[in-house]
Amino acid sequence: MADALDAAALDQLFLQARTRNAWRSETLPEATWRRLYDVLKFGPTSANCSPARFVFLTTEAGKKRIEPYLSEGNRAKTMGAPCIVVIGYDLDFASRLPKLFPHNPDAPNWFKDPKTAEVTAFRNGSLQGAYLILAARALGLDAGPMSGFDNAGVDREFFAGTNVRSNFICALGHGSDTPFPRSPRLDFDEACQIL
């Protein structure tokens, strides 16, 4: 097993890291994009799914595109990102599981009900959200995931004649506001238990 990461690499990922509003004014190379990832998609999934699909919008006409379906309160602090991500998730998955989980040729029948896929793919894209989240800090950026916004202009928009479906957005970069102060937590008594 692994060492525990060190008490700045926990900082970095969850106890410093903190959801950014306002944007340094900068253009990143698309290999940021293309190594964030390489690394998320290692997350696990169920049957290894992996049913999240994800647009980087990154130009100013691709982030034009999304602007009219923010909600207002996040399209200013939204727009000013160098990029944003629709985290979406793809209710026809369990067509990729040949490649995905191949030693077992029947997992694609798995799915077959429509409210089984529905249900994996919206849990499993929602960690693979998580996981674009997390593999961002790991890299040195800022994130911003929302959910204010209109999903069916966005699905219009981004997914039209898919099966995908969009989750949540996320604003990507590096931050140049001041954090608000940090919001309560629950403590463990109020949020686990242990049987």
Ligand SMILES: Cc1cc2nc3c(=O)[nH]c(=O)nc-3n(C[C@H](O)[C@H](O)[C@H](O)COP(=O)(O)O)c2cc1C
The other form holds:
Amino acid sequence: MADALDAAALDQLFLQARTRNAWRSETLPEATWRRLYDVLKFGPTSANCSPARFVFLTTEAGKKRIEPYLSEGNRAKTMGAPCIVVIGYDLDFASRLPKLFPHNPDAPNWFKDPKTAEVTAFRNGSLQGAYLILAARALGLDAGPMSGFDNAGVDREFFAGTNVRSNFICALGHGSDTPFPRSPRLDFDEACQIL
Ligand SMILES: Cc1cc2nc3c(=O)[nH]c(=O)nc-3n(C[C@H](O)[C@H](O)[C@H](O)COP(=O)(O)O)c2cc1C
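Could you switch over to the form predicted in complex with the named molecule, since the one displayed so far is the form predicted on its own?
Now the full complex is given, and it begins with the chain already shown.
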């Protein structure tokens, strides 16, 4: 059994980590995003279906492509980041199950119903988006997740001709802002039951 992480690690992942809205101006190497993916990909998904698809926008030209679709309030803080990731989910994820779940050749048939495929892709793709945020923090990056954008426009721009749909986006880099005071969370008794 593994030991619990020490206090510094918990601070970095959760207790002191904050959503960031302004970014140090820097160019981070491609190896950063490859390493990030190679960590987050091991977060669990049902039947190992791994439906998330990630578009890392790291150049000015790449970032410009998403700018028109960002909501007004999100535009400046997103465009200033070294990287903007579009986190999508592939409704055709089942076609990759022969690679991802090779010990059960029947697995693709479990997702034939489009509604089941959609719920599975969205659920697991959202989990993978959360793994991205936590993997980024674990690797010393800050994250600024955002859902305020035109999903249909982003889908046309980045996922045309596919069955990938955008879920949310996430700015990545090193935060340069002073975050406002942390908003409260629900207490244990408000959010949890022990039965
Ligand atoms: C999926 C998701 C979507 C979000 N969308 C937006 C957004 O569109 N605009 C924004 O300013 N913040 C957005 N946020 C940021 C949240 O408001 C923020 O993470 C939350 O208040 C917690 O802040 P903290 O991490 O500093 O405690 C989003 C966060 C998540 C996880």
